[in-house]
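Only one chain is shown below, in structure tokens, and it's the form predicted alone.
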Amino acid sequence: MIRVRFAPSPTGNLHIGGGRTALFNWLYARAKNGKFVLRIEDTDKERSKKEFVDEILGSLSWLGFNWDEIYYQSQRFDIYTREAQRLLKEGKAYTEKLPDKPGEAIIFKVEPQKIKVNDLIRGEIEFDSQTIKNQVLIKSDGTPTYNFACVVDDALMDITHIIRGDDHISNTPKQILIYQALGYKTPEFAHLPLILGAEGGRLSKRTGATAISEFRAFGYLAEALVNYLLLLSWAPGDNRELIDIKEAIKIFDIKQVNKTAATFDINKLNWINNQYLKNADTEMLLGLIIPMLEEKKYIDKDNFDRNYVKTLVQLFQARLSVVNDFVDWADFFFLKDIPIDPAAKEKHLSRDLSKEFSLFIQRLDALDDFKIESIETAFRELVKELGIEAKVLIHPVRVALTGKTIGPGLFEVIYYLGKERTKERLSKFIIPNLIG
């Protein structure tokens, strides 16, 4: 059976790099109808929190890369220590006295070979073992290291392929050494490429290397996040950007990942979570959105309209590039005083727009139904009659509602806003009212 692992360091957050190991380790053990371990190398006592570990058992759980078995390092000391003492016996390790270091390490002695790997991804790599020092098993202080600790529990846990970063590809002839001293089998190998920032560096805090839980934060559906980091080294085929993850187990293999780094672009995870929230269910959208409202203060949680809320998102879904859009861009439908962008103001605000401001309201009074296609009528008739074109009072309009020059069709708006609260806000840019 195919038994994989994912191997996080709980010293901080899951990133992206991190989310796409993670992910082609599940995918890979759920397309073979294999096992995925996850198995926490929590060693460093000092560096590890339990706080990390919550965010990437959450963020793990959030992404849906449900685990069968999971283990933590730190509570197999003596699993390390005994096999290490293995090696002692045979000859094959010694211990020695590190200066100013409490008690002895156990060093691995590194035989001169040559090790040949044959990776799923990059194809047969060599190494040459006189390069290798000799290596540290069982650190003075009782703790292993971690190529050591890494080597036993693969083993032990039956790991038959190793997906890890391209990052590790210096760790494999040192592990493969201990393999062989242990008289374990040797797992497959398959090394992920680098994933690259836009401007081709390693990924940074300004470039996307940002923890699983913020881009959730953020307002990122996890599925879309899934389908995106699917992209980051691997393709469905066909010229595909979007492909459902049920599908993907389906044609998933590993020896069909790309070798070459891949390159984080911010701007098609966006567009990719775009598609996602224009075909998501409004009332899941709508569970995500309400804390957010409340957490403004927008709206009393105990005391609003939900099908209004609802309404307006489905007024604003098909825009979103992410949940969190919707605060930002609908903030209108909620606030009494809105802020109004400044440029936006100059542009359209600044000169006398009192008559035209005045025969719309007149306009919007009269109308006894009040209604989308009633509203956009009335002003059209308006505009015919002052012989102007639309966009020279829908632009003024849209921002004296909005305080934006974008958004959601105009006569939406204003019928989403109501009779009332469209006038009021209208009068303010009427004389004596002068504009600021």
Contents of the next structure:
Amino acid sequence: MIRVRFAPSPTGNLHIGGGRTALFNWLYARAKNGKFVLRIEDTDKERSKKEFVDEILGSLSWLGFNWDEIYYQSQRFDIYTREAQRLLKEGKAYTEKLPDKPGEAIIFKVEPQKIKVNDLIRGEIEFDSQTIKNQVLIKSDGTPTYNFACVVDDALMDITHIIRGDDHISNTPKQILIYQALGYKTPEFAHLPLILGAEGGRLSKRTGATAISEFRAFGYLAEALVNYLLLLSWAPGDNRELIDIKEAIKIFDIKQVNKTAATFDINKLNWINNQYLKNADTEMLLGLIIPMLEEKKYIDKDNFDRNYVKTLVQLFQARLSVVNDFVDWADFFFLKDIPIDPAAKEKHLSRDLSKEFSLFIQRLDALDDFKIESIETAFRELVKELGIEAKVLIHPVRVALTGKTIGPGLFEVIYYLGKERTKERLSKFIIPNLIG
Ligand code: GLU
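I have the form predicted alone already, so could you send the form predicted in complex with glutamic acid?
Every component of the complex follows; first up is the chain already shown.
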């Protein structure tokens, strides 16, 4: 049976790179009816933090990567000591007392040899152990090193495939030597290509090395982020960009993973997220948006019109890149005093529009029923009579009502704002005629 593992160190949050590694392990397990093991590599007592464990587990759950087993290395120190002692007895390791250190370190003797790895993604890689120094297995304070604990655990947990980032490739020959010394079967290796930032180079905070939990807070949907992570290193074929994870499980194989580095592209992620948002269940979106509106004090949680908010969400849904866009773009539906973009004001409201706005208000007042179509008809008739192009008035009205130059259709905006608020906002730009 295929058994894979994701082995994060809880010294920080789960970032894009870790999320991708977790995804490919989880996906491979699910695709092959195997097991997905989660191993928290918390051997570093100083740097490992409970809050990071919680954050990592929370992010994995949110992404939907359920694990079948979970282990904590901090609870397995006796196992590492036992295995190291075995190597000592067999003469494959020796102890060393370092000056100023309390205990003794256990060090592995590296014998010169060529080490070959048949990487499932990269093909054959050959290493020369001449370049590998003797390896510390257990430090003088009794804690195991990463390479040693990792091998002991992967072996005892019956891990069949090690799927991890390219940055670990230099550890692989060291680990293979330890497998051989311990007499354990060496697993298969698959090293995922590097993820580069938008400008080449490594992913940085600026270029997308953001925590998965931050993407969640920004308003990305888990399904969309998973779809994006998938595309970072794999293609479902036929130039498809959107793929449901259930379908990916049916067709995925680790050997199809790209060899070349991936580039993190926020625009692509936004496009994918928009595709998922378009088709998302509005009720589900409402569940995400209502708390945001409450936090902004746009609505009072015990007293607001849920149906009205739902209609507004529907109005914007197809345009959103992230859920949070709604809060920024639809603010004018909730605020009494709307902020007006200064550049838009300068461009569209700097001339005197008193006459046009007054006439439009009169037309709105004269409507028998205040409906999207009748508002539009009234507007079109007015611009025709004034002998101006529709856009000459559309933009100023939009900026006066919403504070922005873009948004949903103007007549829908007017309808959902309602007659009173529309009149009030337009009136602010009418200069009273002192003579008449
Ligand atoms: N704890 C290591 C890391 O987070 C695991 C590396 C591995 O998968 O072997 O990088």
